[in-house]
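As a starting point, one isolated chain is supplied in structure tokens, in the form predicted alone.
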Amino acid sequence: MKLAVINGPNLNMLGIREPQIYGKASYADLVAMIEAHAKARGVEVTFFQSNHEGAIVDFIQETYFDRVDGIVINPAAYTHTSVAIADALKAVAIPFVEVHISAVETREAFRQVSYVRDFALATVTGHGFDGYIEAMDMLIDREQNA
């Protein structure tokens, strides 16, 4: 099974953005958990992260012609302002979970909007970095479950 990870804007600042919300760790040390629990869950994965919309896309439609079984998403501030980025997880048809290391639902009203969500398979916020563990967990058991 391969699984991707996309990340948006600002997740490259992890560990210096607003520490009292994201906590201290670095998107370094995120990217080394995921690593080490696809390894354990004998799955390969691959990792994106950008500042830009575009990219985005572009990434997320590049994971239909290399056969991503599932992605895990968190599309930081595009959650609530992109509909290229929920057009483009629809256009490729691949099943993904949206992840938000915050719980957005208790935040600024803004944070409240979701663009991808009635997409998703599945949405978990406020867990921090162990949300991502949760989404491939959901993906990897969908997939052997199928």
Ligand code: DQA
Given for the second form:
Amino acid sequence: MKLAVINGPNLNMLGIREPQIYGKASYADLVAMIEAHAKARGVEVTFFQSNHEGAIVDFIQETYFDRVDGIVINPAAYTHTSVAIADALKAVAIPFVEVHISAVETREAFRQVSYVRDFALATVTGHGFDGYIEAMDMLIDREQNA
Ligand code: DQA
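Condition change, the form predicted alone to the form predicted together with this ligand:
Zooming out: every chain and molecule, the one shown earlier first.
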């Protein structure tokens, strides 16, 4: 099984950016944690992080041609604004789980909108980095029970 883990804008700044909200661990720490879990569960994983909406759209399109089986995506601020990213996820029709490190539902009003949520298999919020692991497990378990 092949998974793609996509992170949107400012998530490359994990560890530096608002540590009281997003924690002290870095993006590299997140990647290492996911890689270890992928190895433990015997799945392949590729990573993509970008601060650019179009680059994220391009990568989502590539997942179709690369025959990716599942996507874990934290679209970050684009969650609340991007029709293009939601359309790309619908276009490739690959099962995906939406992840947010913080509990977006308890934060500002502008974070209450998600353009991707209606099309996601599930949404995980407020579980820190563990949310990515939970999302991976949902996709892997679903594939194994298919
Ligand atoms: C986030 C929440 C978003 O509202 C915010 O813009 C982010 C990160 C999270 O992981 O909690 O950049 O997606």
